[in-house]
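Here you get one chain, nothing else, as structure tokens; it is the form predicted on its own.
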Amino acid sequence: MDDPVLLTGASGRVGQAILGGIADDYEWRLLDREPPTGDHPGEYVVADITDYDEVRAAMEGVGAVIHLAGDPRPEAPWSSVLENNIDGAKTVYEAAVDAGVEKFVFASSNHAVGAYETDERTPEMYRDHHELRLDGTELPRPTNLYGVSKATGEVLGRYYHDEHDLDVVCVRIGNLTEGHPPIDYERGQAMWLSYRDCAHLFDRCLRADYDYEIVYGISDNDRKYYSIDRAKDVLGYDPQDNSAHFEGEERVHGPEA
């Protein structure tokens, strides 16, 4: 891709694993509310996601968007997942329509589909012999209203596709920690990302070819019940790391996307 890359949301977490990754692979527009503390790539533009008028400038020759920026927190109250990831979201795909972008990349969540663990589920899903594996073609069941959130931003991508042929792949992040995943965590293991295989899935959705697609951002764990097939197939996701390579060391409790 030679027109540069547009990442809402740069400084954070899911942002410095793509950068640490690829940074070198592509020219990248970064973008987010604060300005930078340290090295970054590419130009960077300090603007609010709320903002149309800060986006549409930042969107303006840009081959693609990795869309991050967000409140990421599970408990966010109402006020701000409708501001930040809603209004938000609807802000950053409709200034890429307009500025005539030909893929997006939407952060979802884990947490869009939650309540697919019930009681009756957990834990025995969280481990290698349980049959389970949600693939995307589910219905979003959120957990929190984070989750709605997340899944408002599928179904908006889902409309800018529909109505504007704007190419959208959501990617539904798991436990992503660095260097190695939880300790003690049953769920942090069977939906751990790891920051080599998040740079690359990133990196695939940025390469492929796709219309409309929803798939699961994991590494390729024995534990799991996310399916990676759909990224695999489609996106060519060949992930490299298995949270149960990491079993009998230590390891910390890891934050979820």
Given for the second form:
Protein chains: 2
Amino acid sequence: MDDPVLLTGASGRVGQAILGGIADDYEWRLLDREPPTGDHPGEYVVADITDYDEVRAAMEGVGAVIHLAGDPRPEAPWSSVLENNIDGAKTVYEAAVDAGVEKFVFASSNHAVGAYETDERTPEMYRDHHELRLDGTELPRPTNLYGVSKATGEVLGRYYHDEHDLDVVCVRIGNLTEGHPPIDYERGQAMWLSYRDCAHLFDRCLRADYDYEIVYGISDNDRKYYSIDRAKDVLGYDPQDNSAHFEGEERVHGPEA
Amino acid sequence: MDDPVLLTGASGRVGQAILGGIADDYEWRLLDREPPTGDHPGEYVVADITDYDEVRAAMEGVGAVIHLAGDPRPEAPWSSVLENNIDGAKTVYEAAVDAGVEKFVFASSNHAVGAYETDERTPEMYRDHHELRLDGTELPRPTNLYGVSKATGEVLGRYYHDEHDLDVVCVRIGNLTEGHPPIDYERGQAMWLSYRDCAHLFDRCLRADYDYEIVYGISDNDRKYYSIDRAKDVLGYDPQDNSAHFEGEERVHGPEA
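The structure above corresponds to the form predicted on its own; please give the structure of the form predicted together with another copy of the chain next.
Let's see the whole complex now, leading with the same chain.
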């Protein structure tokens, strides 16, 4: 990828994990609604993703997009996810197609499929002897309206791939925490994504060839109910971390959501 | 279903097909943005589905909802489907849950999966020797933003079922034409839905027991690439018509989209 990579929502947690690992490997154009608070690689554009003209201008000359921007709160109200996550995603896809972008990486979420975790299945499904594996071919089952908005972003990606030839990969991001997995939180351990695996996975999304894909973004945890086979096979994802390696270590923090 | 049935978009084509068949079988509350133009059964409420308070008032005492209202144009612009079909559907689902409605029938569309009709598969897939059958378990592949909005309505239904115990059936409606199948239009013949089968199918959606379902709404056409097995098994759908029975008859009309 010689052309600049547009990273929306660059100042958020996922954006920081990505830049922490691969800041030096691409020419970046960072976009966020908030101005930068520290050093950053490449250009920085302050823009709202629901403003087509601003997004289209930021898209000029871009080879690939990593679209993270949106309301990240699982409990976000409908009015916000409708505007920021659904209309916002549509605006960014549209601008990408209009600018001739090749690859589009969409940050989806475990909340798009959270309702597979039924009362009957939990907490057993969070443990390493459980056989259930979601693999990205299943229909969404969102636990909240945020998850609905992420599932819609996936469908928008399918449309822009089928009808406008944009190559799209949707990453259903698990539980991203820095340094170590969530403590005393089996669900978070099962879907843990370490910062370095996150950066590596998005690096693969920028380099690999694909048409339209939905993959799970988690480390290679012993406990998991998301398959990472598709990410390995199509993207060449080769995760280094596993939440099981932290079991029994000193518990320095409480559980994180 | 002894309680009234709320029918949104009552004045549209699907609403008229339903009322043409089962007007006398339920106590209806009809809702449409436009005032009635002729006789109609039951109450008639003029309201916009994006207005929660209006919809909630119309929902009072209702046992089941058939939600047809929305922009029906496959070529509808994003601004319209975002407001009328996505935000509108969310408003109607929300009001239904708040009013304690039992069953929700969502009018989805063949356009939610139109992109399975690839250049490589067509027109062979429209013919009766072709083996492809979409059955409602496949991920959406919309051909247009209208189809994206219908896929989103399905996901909203999944959410309101899983998190709010609303029983939901999504009907991916084929090509509804009155009297006879589309002429000289293989795609339309493969997904033809006669008026009487339409009324019968929605009748079954009001009477059957289900949790969350996605079914295809077509007649029992020889040529089909949508399975009607699920509609038969879960809903007791027993279609009477078949577009093949009209082949060779006088062609009184041109093709309809």
